[in-house]
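Take a look at this single chain in structure tokens; it is the form predicted on its own.
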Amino acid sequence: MAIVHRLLRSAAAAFSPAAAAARRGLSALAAEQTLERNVQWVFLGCPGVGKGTYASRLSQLVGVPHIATGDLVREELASSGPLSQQLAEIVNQGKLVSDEIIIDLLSKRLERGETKGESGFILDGFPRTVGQAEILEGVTEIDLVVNLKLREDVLLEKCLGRRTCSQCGGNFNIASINAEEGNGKPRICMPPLLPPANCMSKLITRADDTEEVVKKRLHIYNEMSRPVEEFYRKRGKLLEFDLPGGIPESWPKLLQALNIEDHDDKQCAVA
């Protein structure tokens, strides 16, 4: 983890000619890193598609930390960091965050992990361009990396239907789908996932979440991100996975491709 940040913050310092510079190095660092390790596993997919919700559970199971690098560009945003303002405005329009940005918040997050002892990871968000995937393939070795799929006018309904509330941080979704098969296309159906009632006065609805702001960072993803799939496509480390329906439908089937046993039976139950 150490050799991550350390190079992932020399690339931030002068992203451009670091970058080259720091890829003819890696070969030899990234030789230093033991051989005995927990999973380093990458998970891709369009936003809204559930990329949060899925790592953050299988991190638990799997026992290394869910890094999102979209948490990290909120974390930022709602401090007073000198990156505030400019990210507010990448993020408000639809826009990708920059490589540089995003591969400091990475490696000030990588580093704040190492010291407190965490070994693995679960990246999600990252790489989300070729340049990306590679100066991070240069610097440890990924083992699997998951494309979560679904269909485009599900993901903008579950897009418009996210909710946060303001008091608890608690992430909701009021979007109740049921999206016909036809076209080649199969049928979705998506309860809402309500929050208590305490929360329910309190749902907030992030800034970028409108239909213009998703559509756009819809056709941004698949104009700039798809290459990363074909990426790891070529080196057989990308494992494609259509979303079936909701969590409860799609979490076990998750769990089987990856040849995984979840023994907390309460875990698959809820919504």
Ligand code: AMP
Contents of the next structure:
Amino acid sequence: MAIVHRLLRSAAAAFSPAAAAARRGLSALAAEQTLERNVQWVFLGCPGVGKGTYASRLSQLVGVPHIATGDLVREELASSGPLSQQLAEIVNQGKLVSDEIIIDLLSKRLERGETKGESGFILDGFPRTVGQAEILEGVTEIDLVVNLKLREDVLLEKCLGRRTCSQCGGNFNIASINAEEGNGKPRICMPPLLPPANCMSKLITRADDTEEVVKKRLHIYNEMSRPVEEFYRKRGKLLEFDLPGGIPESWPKLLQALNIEDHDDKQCAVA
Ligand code: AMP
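Got the form predicted on its own; any chance of the form predicted together with adenosine monophosphate (AMP) too?
Below: every chain and molecule of the assembly, starting with the one above.
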């Protein structure tokens, strides 16, 4: 994986037409590192669909890090570093951070992981533009792209119900969703995922999970990120997965779609 973050970094430093030729040359180098490595998967899907939930569970099962670029952005925001003010304005308006900043944050994360001996990854929230997908393709091979899908009205309810415990970092959802079938949409029931009593008083809501900003993020997803689905569809890497409901219903079906077995204590992946 060492080469991935180095190449991502050089791509971030080279956002110019002249760099395009250099990027083409990178694919040859990337080919050398696909042998003998852990899975390199991507999770796509609208805000609130559950990328973080399922990517994080799968990462534990297959033994690779779950890397969410949204988390990297929020860490940078919280650090009060030089970028934090600029990032706060972008994120709180539901807009996308520039490809250059995101790739810089991601390559630093991969570098930190490499020093800890990490290999492989499940990326969540990256790539979000075709430009990011092209850069990623230029530096490494992605084995599989899982596209999680859910009705848009349910996505909004889910985002508005999201809560995080400011102490333990646990993610919860207080929304009780019961969306009726109609207009070709399937019925979706999702019970709330309530926090334990000791987290109850410490729950916080993301600043970008307001109705106005979630609608903006969904609009931006349709404009900027939907084409990324097509990018991977054309390459035969896209696995479409319609979430049938909450975690108890969806998790076993997702594992089945991925051909992964989850034994309680002996976890085995056959992807
Ligand atoms: P998320 O937690 O994935 O919803 O991401 C939160 C916010 O971080 C997004 O609304 C964007 O402002 C920013 N962000 C995360 N990943 C990316 C990305 N790959 N490209 C651009 N902006 C991103």
